[in-house]
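First, one chain by itself in structure tokens, the form predicted alone.
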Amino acid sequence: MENLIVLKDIVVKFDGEQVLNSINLEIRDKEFITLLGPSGCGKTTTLRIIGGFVEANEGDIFFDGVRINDVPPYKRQVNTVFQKYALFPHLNVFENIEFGLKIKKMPPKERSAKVKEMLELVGLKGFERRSIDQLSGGQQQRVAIARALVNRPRVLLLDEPLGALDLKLRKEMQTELKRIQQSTGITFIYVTHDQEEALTMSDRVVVMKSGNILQIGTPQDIYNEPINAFVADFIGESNIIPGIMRTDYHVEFAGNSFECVDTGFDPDQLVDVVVRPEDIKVVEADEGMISGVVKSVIFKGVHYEMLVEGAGEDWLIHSTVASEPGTLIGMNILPNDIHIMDREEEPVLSEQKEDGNED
């Protein structure tokens, strides 16, 4: 895919505090990309940016090639989905959807026809003389979205759209946003902090913290070959344990030594070590490569989550298999589910300070 979007050195400062570090981003026409971080790490300002509602102190943004700096939001092709949705309460769903045809004034008959395409593909068919208040807060999202959607915008920028809904109803939409994104070939750009949703969704996810961007890549990508203990431990659970990489493919922590599959490490270099939680394997306490005990165990659902404590480290282990607390129990690790980092602070793209505290 061709890039439509490219940030290129983009600082921001608010009140003389700098929020974005010299970010560079390019996303793709076509996909569906994340910017994912805590609170305070600038993917708000990134999308913000990306719309026009924020003006860069420094650095080029460009959309198909040509430099949109000086573009307001309303020319450009982009349109925006808020986590406070902003529906018209004395409109009804279909005068909602077609409030951005009227508008552009095109003609009843194609606005008619517009509004009615994008009902049947939020979902809310039959919806139309219904009134905002006597909808869900997941259908006022499907009528935000077709709202957004119903003028074919080249990009849709979604700002935590989700953060209103109960579980059972984010994990729903979560698939409803992805089926929608692929049926319009629209690219969109999301913001969360939320890392189920991010992995859930996306093609690619932007890992940011402190106004800096750490890693970029697929969610496999991302979950597999964190860059950092930071991403690591913000995507998904995960235990991160002091090593020692004595050589290509052999790294000793916890009192032990591992193959694994990294290379490219100096010899005896000190590293962090990544295992995520369910690639420990327990099995007896003298076949294990680790021993440890069982501290507690919580029932999660789809598998057990178990502490133990051996060779100096708390355990996170999830596994369909119980063991009972204060049990000795033996842990192996497999080399492919060894992933090996470079033991430093914060790994960034950028080279700027990291004292940004907007979202």
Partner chain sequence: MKISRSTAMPYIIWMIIFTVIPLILVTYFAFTDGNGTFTMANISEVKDYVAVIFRSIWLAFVATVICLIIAYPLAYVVSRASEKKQKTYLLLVMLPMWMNFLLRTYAWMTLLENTGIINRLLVMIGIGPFAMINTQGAVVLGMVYNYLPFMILPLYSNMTKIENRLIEAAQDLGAPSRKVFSEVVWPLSLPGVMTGITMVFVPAVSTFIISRMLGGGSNMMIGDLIELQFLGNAYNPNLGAAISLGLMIFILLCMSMLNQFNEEDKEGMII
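Give me the form predicted in complex with the partner chain now, not the form predicted alone.
Chain only, nothing else included.
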């Protein structure tokens, strides 16, 4: 697959404060790529760079190999579903969706047919004459998607489009959006702070933190091989325990020596050990490598979530069987489920320069 959009060393500053620190990102044609990160990490700004609403202080942006830094938004082959929809309040549903086509001077008949088709696609048939303020959040959402999609852009930018919807509707729309993306072949650049959403919908996920890209990869890559403890924790609840990598395949943590599958660390290097809650096996107290006391149990539907204290650490465990609070249990972890990461230096928030993890 070829690259459709390339961001090269993009730096953005607001009032002297660096919001994007030399972002490099290659977006492939027809892919569903998601920018994932906590609020304020620069996702919207990255999207606005692509849409043309923010100018980069440094760096270049290419579309189809052509530098488009100075191309105004209205000339870009990109449409946006804005974070808060930004529907036109003086126009009804039909007129909102029709807007882009009207600007392009498409004949009314053709226009009308396309709008109808779109309304059907987003499940709003019969809503043509409704005014915007008569719609629920979910319906407005779908109008916003239709208004952007009807123009058949090369790229669709979506800024937390499902943020305002309730869980059930959000799940439905996730499936719907994925389906639309696959059937239209439009490149989707999707922004969310919801890791589950990112993992279920995307071809590739870009994990961001305070203006930096930490990791780019498929959802599987990101989930199974997070590059550092921050990504691991953000991408799913994790146990992050300090440890020492004694030699290849041997790591020490929680007062115990474990076998693992990682190599290439310095002898006796300080590391972070990441273990997923579902990867801790609960056994009898005397059969586990670590033992601990159950502090709390919460029923979560598919599994129980247990908080266990043992070996000086708190352990989060997802298990299909519950143990009574107060009981002593044993815990085992398989070598494959132990993920070793360079110990992340606590980033100094005020200092924006970041030089990676070279230690």
